[in-house]
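Given as structure tokens, the chain that follows is alone and in the form predicted alone.
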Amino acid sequence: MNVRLLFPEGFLWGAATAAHQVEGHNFANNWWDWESQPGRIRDGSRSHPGTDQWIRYREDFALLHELGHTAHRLSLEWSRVMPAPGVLDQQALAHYRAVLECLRQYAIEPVVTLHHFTNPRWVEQQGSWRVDQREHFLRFVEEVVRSYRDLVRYWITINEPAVYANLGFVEGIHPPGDRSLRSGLRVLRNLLRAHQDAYALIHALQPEAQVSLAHNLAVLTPATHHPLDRLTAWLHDRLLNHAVLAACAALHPPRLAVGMLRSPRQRRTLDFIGVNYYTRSLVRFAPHRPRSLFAAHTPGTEGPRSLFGWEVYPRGLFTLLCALRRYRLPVLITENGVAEEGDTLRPWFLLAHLRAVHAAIRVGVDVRGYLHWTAFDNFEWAEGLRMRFGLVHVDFATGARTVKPSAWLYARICRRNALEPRDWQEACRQLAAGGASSARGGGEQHV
């Protein structure tokens, strides 16, 4: 990169973290429950108090308005908001005021995610989204729009609804723990619906705002030239990575996807595509696999991997930015990062995908801000602690905070809203001296 790449005026710059995995202090949803589980995580590790942000969101916010932030997305943790079912808890409505009143005081966009993988203890004995749990979501919804709508204009009604109920439905390793395909069918229908009311609800409530969800892109590339392969992959795109904005954007999904996801009411409920996206799959067929709709997914192997064993691959994110054309919908890039322990292959992978970015802007997709994943080492799910992703290390034991360089080379970025070669000559040099790059692709990959 020899030449400065400027952003369009008012781009957003932030990044992006989950209310059970940075809050701390969770106790009555599924996730909790979960964790509680000999053998269901994979470090042994427990959210709270981790990252113990419910308690330290302050100066946690000075820190990104000094890293130049000007949005972060987080979510409303719905088991504080609505501890049983119609009853609500002022206190966490309280509490969730403020903490989006400091985003304000430091000039920083929220933008707000609604239902970030966890459910209320409640809702899960229930029997999770394998049934419509539409009137207490949408109750919900309802009592957090009237109450924050004066300082939120982004909402984000569900996070990666395909990955929620695969990962906890089909392949069993998040809660419910359920391994069957027609359960994660009925669940990916349900939360659809709920994401449609919500839309619908939104709106009536706050004509202006902004309304999506965040959904998970992947580059899923045939693992041979075999036919079956190419079929599979093509196929495994068109569902995985299109039925759901097909659905949600009015238009008709893949055929394979009608019955599931189309509603009977057929209406655009996206204001702009919430784009989560970390890495590339080989796909080849597997007749074997029903589960996983004939298909077995593994890493690509051109660039360096990061510690989950993720292809890094920057510009499949600009191959995917040029497809969403087809919805004339704005993106804004609402996850995108990299485990590591230690910060040197991270500068390099910011760096890698914001060209990818800014290359898409080029050619006309409209790109309105980037979100990366996350702001401070947090709990990461099944995996525990130990899938460090944040820009800011975090000491789980003191939590003491520490800001990494990768850190501060975005912080420049953000403030300038460009990137320099300079960027890219650091980064590199990072990266080398870091050991992470693979025999192949591992410094440059063009977009």
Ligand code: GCO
Second form
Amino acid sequence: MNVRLLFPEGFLWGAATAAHQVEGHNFANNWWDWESQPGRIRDGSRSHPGTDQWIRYREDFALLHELGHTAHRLSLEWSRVMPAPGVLDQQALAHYRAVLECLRQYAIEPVVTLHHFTNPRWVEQQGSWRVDQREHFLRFVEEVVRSYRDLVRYWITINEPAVYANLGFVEGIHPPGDRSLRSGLRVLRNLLRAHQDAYALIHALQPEAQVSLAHNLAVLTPATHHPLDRLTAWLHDRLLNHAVLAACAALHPPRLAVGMLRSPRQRRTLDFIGVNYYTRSLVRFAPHRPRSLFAAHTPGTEGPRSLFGWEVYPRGLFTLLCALRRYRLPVLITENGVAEEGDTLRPWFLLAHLRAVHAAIRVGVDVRGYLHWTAFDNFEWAEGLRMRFGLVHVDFATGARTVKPSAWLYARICRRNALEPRDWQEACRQLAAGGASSARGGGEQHV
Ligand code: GCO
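And the form predicted in complex with the ligand, for comparison with the form predicted alone?
All chains and molecules follow, beginning with the one already shown.
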């Protein structure tokens, strides 16, 4: 890359987090209970104290400001605000007010998620999202929107509804650990109804609000040229990448998105599209796996692998963003990141994905911002603390923060609102220093 790539004026630069992953001290939700069961978390770690941001948010936000961030995605923990049905915790509400004010003081735009994987314990005990939780969830939404509408403009109702339904109710590796496709579909339908009602409620309370979901997109490539693999990959792309968006954007839902996902009212319930993007999967027809919708997904093999085993595939972001043009909505990248032990892959990861975002903007995709996953190393759900996604290293024993080289590189990009050729050189140097295994195919990715 030997030219300067300038981003549109006002482009939002920052990082994304979720309450349970960074706060610590969250003892009243379904995840705390799940973590306490042996064998649920791969490395046996716990979310508390973890990153301990419930206590350290001021120093953390000061650091993000120093690192040039102009936006920050965070979630509000439902179980703190509503510890029991109909009960509001005023101290928790006051705490989150202080958190949001602190971001504003640093001129950092908050992007607030209302449901990011966790439920209050009492919601879980009532059957979780297998049952219609709208009454309770909307009560929570109403309270927080009334409380913070002077501070927050961007709201994300639900993080990755399809991923939540799949991991918790079909694959069973997140709470409540069900393994049933029927249960997963019911949960997805309930979440989408909750999103639709929350969208209407937020707009009634705050007409100028910008409301969306954070939707996970993955590149799904057929594993072979066999027609059945190709058909399965195509169907999975329709279902996993586009059914939810089509239903919420009130476009004609793909026929296979079935009536179940279609909004009964067919109203548009997205003001922009929140995109979480990580990787590419190879898709194979698997006749004996009805629960996985007759497919096996395995990581792509062309690019370098993250610690998670996911293929790093930056050009996929360009392809996926271009496919969103059909919705005619602005896009905000609400997550994109990589887990690794050190920080050799991340600088290149950042550059390559930002170049893909820039290329998409150039061909007319209206991307408004980029929120990297994530700011500080944190609790990566069933993988525990081992999976480090942060721009800033956290020593979980002492709480000490150490800025990684990728964070300084990103800071320069955020401040100048542009990528420069020397950023690229620096990222490639780090990648080479990381050794051949992580660099496999690395230099060859082109948008
Ligand atoms: C998810 C969440 C995040 C993850 C991130 C890395 O997709 O699971 O939105 O909470 O931590 O995606 O896996």
